[in-house]
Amino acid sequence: MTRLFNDPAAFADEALEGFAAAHRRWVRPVTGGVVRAAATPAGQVAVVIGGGSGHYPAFSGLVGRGLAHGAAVGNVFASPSARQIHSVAEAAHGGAGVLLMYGNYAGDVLHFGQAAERLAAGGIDTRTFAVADDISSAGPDESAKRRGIAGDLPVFKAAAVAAEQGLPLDEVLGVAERAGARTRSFGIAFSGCTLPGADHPLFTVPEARMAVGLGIHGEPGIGEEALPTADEAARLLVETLLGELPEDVAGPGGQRAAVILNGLGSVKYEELFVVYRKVAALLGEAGVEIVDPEVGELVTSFDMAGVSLTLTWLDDRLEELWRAPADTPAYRKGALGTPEPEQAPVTTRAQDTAVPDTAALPPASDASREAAGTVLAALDAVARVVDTHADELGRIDAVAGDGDHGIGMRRGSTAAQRAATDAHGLGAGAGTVLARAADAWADKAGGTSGALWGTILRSLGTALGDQEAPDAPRVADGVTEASAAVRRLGGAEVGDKTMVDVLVPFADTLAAATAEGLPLSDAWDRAATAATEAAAGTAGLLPRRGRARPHAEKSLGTPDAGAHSLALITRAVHGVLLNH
């Protein structure tokens, strides 16, 4: 367990803040992350990295000449946000545009595209690619669907040497599939992981028995299994993978594959080597040749006790690729020339650091700021309730997923609050009061949740503007609003076990009950109902989409966090507005 920290909230921010302190040779801070404390040469395509604190020395450990130019680092087992990965991606910028890597979970997903979509804006030609190695999340049929575990390192390592050779955007990303669809990692654990603060693991495992397919998030595995020796070990590691491989791989006889035999964080370093000696053995015995093997911590899950092995099946360019030389705070390899002379901070764009003030704030009706009051209530009332029962979340979230909902809640509702309370106090309507609310929670929280709440909160604050009262029906509409936005953003549906099945009921309930007249209050109390029976019927279903549709099956019998959340949330509001 994580034995040293201050407050559990803090803990992301100081580790990276000392992290970069330690490494000023390689890395420098910008906000959201870290980039190469040299600037990217001018006309080369930048790599830059991401995804949530937990996995060191992925994901800052990993920037550095040879492999990524800037990682973009979110809080805990959370994905960064958009406005993290943007920041990070300008600030590594060289001219020639940007390639955003990260492991395919669907947080990373929502914040690296809107990062994407927000860069194009800006003029940065910009490039995602997302990788899904770890094949005991999904089937050879829907690869798509894998999570991204080790194998992030010899995917990012070829594209950032393709980026520093001079290639264009385009065939950086080139390379980046090529690399992708030639790597396949599986892993297994014997005790889960605590993260900070937490007086308990996310998931245990029983004497003697190990966990078999697990994520680099706290997941549970997909199955269990007796306790292996050493050898049995490698033999289930290396019999799996090689039961898969690429299709353009006949068979592993006179292949040649990187291989890494990653610590997920408490297995001792010559434990590792035990069961590498007889990994190569195995790969040796199938025909296999084994290029550069890497044996040690490189994507960890805190303080998992759990193995992962990844091969990426090499060809003559994927090789070259592999063996070039890294110079990293954490990776390091060959020998590199003279390094880059360190280059003074400097700051990212003010829109991504200024303090809101009231020149920034679009003019606003003496009814709105009015309204904007009640808004600030619901959002105290909002950040009081998720407080109240974040553990809960966070166990709920555990049963089938990474249990960090809670956390993740508790961290997007306490800076909306805040947010909303500065607007407010600088006389902003109710339509900035929620805008600025949801770019705090998107950012603060990050993860799918920061994401689809920033959404929701951003819809409701553009149908109630800063001019108009805000009335009933216009309540309702900016409801539908965020109702449909979250499914265009997260491509969930009802029936997949997700906030959506109680997003789309309460607003479909609040819609009509408002086109009958009722008062808000009571429209809103009636959707409220909805909301909770909603919550309370995902028990009985099997989720299809995020970290949990891995482990289906451990879910049934327990609702899902996301939909149990915003059902104590529309209940926590309908409190003010009887008040209001």
The other form holds:
Number of protein chains: 2
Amino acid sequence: MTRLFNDPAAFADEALEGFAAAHRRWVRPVTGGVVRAAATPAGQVAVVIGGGSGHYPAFSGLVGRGLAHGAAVGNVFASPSARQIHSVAEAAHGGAGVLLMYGNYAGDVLHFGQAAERLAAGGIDTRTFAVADDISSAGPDESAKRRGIAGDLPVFKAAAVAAEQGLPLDEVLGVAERAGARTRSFGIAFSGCTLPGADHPLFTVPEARMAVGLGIHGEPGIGEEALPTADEAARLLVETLLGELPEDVAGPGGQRAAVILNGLGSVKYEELFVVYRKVAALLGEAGVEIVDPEVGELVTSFDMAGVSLTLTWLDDRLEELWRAPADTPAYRKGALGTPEPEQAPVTTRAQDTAVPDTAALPPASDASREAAGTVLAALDAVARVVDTHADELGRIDAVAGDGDHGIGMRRGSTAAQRAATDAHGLGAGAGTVLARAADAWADKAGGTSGALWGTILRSLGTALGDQEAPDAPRVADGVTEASAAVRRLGGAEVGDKTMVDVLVPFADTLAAATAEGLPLSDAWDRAATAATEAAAGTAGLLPRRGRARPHAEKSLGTPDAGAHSLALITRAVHGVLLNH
Amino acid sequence: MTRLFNDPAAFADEALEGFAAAHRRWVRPVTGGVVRAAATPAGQVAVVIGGGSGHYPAFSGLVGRGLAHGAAVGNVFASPSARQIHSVAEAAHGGAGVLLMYGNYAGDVLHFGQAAERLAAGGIDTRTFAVADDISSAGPDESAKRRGIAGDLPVFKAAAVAAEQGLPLDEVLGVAERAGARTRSFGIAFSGCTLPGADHPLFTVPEARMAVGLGIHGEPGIGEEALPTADEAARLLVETLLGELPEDVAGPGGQRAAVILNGLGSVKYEELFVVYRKVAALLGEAGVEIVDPEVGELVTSFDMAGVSLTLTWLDDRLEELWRAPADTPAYRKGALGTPEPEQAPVTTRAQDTAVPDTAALPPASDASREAAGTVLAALDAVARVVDTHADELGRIDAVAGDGDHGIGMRRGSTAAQRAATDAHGLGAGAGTVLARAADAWADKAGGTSGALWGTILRSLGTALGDQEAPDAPRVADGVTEASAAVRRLGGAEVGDKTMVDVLVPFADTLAAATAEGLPLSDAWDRAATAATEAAAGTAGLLPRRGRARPHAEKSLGTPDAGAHSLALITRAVHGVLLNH
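Please supply the corresponding structure for the form predicted together with a further copy of the same chain (the preceding block corresponds to the form predicted alone).
Whole complex next, starting from this chain.
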């Protein structure tokens, strides 16, 4: 378990700060993460990777020559926000465009996608690539839904070396696609990690058993089997991967492969070597030539007990890229000439150096300023109800997800409340207060819920504006727009057992009640009741879209965490509306 | 805990085999361990390091340019045997002598010392150096008794770079001594590791507590305190080390130091970075300039949860050596030019390629051959009684030691029984059967007990010879000689609560009873009774010489493991003597 921390909420920031202090030779901290100590050469595509904290050396430890130009670093197990990614990419940009690379998780896809749009809007040519190597997380016919695990490394590396060779952006993307298509991983686990400040692991496996098909966020696997010997474990890993070769590979015989045997945190080196001994023998028997194997901890999950095998099936080009030298804090290979000069000490904190939002406030009417007071009270109530229920939300989320919903919602709602307080104090109207709160929520929460709640608040803010006094129909319009935006962004529909199952009936009921002429407080009450009922309906067996849900049977009776938190929030806001 | 293994007894061999297979670019396996893939250049001193398995990257992962020329790799937490060390050193020798380097543990000191004598006898100039950096394991006035922990790395590295610079053997030793004198470590722990095949950790610390002053073999520490925050932990580590500066350092201000924050196995990277953040700040406040810090897993103890801080106080020369590049399987730094060419696949197993003992058997009389049958029966009985009690011996040893006494005794007695069977089958006399059994025991068991039992059997064999029928006085003489040899070799006396407390009264009683004219069986019976009583007397509070015994209060009522096993063996052998 994770035992050494100060404030658990500050864990990821403090870890990044310590990491940067220990590795000045390779990296320098920027808002949102780190970039290489030396600037990206002009005309070189910048490869910017990223993801949540808790996976070291992914992602900050993989920044340096021969690997990434920068890494956006999110909170524990949470995607970095679009703003963080944007900031890191801007710092890493060498004038030839940016390739954003990350593991294929909903939150990362949302935030990196948003960041790509903003970068493009700012004139920086940007592409995105999500690594999806974990064959346990979806079938071969749904390979786009697969998660990214230790296959991140060879795919990042291939693209980064191609960038250093001077290839243009679309060709670098092409290399990433080629490497991604030929990279497959599969793993087993014995226990999940215990996050900073938590008092129990994300999952446990009974003694003498193992979970098959691990994730790297405490996802417990797709099945359970008897604990194998090391040789049996090696055979399971090898045979599973040989059972799903890339389409253009007829058979393993005569092929070359990059091989990564990755420990997730507390399967230690000698154990990995005992397993690798048999992995190498079995691949040799199958006629596979192993190229530059890696046996160690490359993508971790704190102290999770697990091991995964990754194969990248090499052609001549991919072999050249895999064999190329690299010099990063955690991954060094071959010879690269003199190291970069050490940087001067950096004393600013990595993630606390957000540029203050000094942009002038849009003008606001008195009526809107008054309404902003109600908005602020509502955001106070949201932060309070989330704080009260954060542990419960985490427990619910841990049934099928990574258990961080409560943490992320608390971070986001607290940041939103603070930003709203500041904007309100400066005399902002209701729309601007919501817009500032939206940015703060998305930025500080990270993850999927951060992106979606940012969208909800921003939609509401746009509908309310800073001039008119917000009446009930205007609020209902804003909620309807939020409902549509969340569906667009998240790609989920009613019935997928996500927050959309709650947001749509809430918006529809609110619109209908408002159309009947009910006052906002009464209309909201009716809509909140519909939301609560809808949240209960998200319990059950139906798999949620786009997400491996291995132990679905356990979730009978447990609602979706995002749906549940939305329902709680609608009810809490009603209390504010009653008094305003 | 360690979950992935095949036969636990084969764990270390299989791990070494897998390690070598994954790192052919850097190392090649030889009997007893690994050496660099490329031969040591003629005229360069070879630095050969070593120790037990379970500490990766120590020791095999530290072999390569800029670091060691070879590593002797023992069984789990057991010193490599003198024969292993001798073999690795011979393979690494470049004609300019060998410096043997290891952590300061009784077993390692014994075996490396014996290996040095044999190397010198074979014409290879040899020096030894034991790293003793752990300030918790003995006071400043007894610093020669301190254990070696993560300070191994900077001391090995300093000597190895000096060797590559072409310095002669005694100057390389001088560099090791200088680096060792300026290297200090201190650590804290939260739980011990669980060895392969064991079902519980070597120690546990109550929840929300920590052990202060960790070892790397499951030694639990010298005290217990409340679980600190990361910042408090950093302060404890820094202040403890600043409290014991080297004699020639007046104060920390203006000093430079190599800094290693070492995770023992399951205190993971982000946690280490959070702690390092404060370590760096506190050292900065004290005026210490940090040079090339390392934050990671450099010397581990399987999945032990612990962290240690090492400072090497640098002068210009030590700084040059610390900053020098290195390229090993687990430690790479700076630029060293083109990597060594990859070696052809090695198909032999690393530790199973012992040269068969084809030396002609000394001639033996019929009487001695007949007695050899009794010796073999006795060694059968020894192996059986050790096997039956191995778990109990491990538990007893874990009270004050590293818990491997049962494992080591089982390995040694089994190997001795096999070697004796082979020699007996070839017609060897009693003396030669015992001599072969002695070598096998020392070689396969490793550790302190392996060295001492090898000495006991060899002393007996020398006394019995291959000509005379062994009568009672001859056996008693052999036991008396064994008793003297063990005291010489181990440096312990009666009252130190070691096996000497049993061996001396056993030998004395046997000699006295034999002098009275008792038949061997009766005399042995009386002596075995004395041994059993003496073993019980090793329970109690008195600290054992030369060994940190942190939780001595727990050992009230628990005898010394080596004393207990000797008593069990004397009793088992009596059963054989009754029937022959």
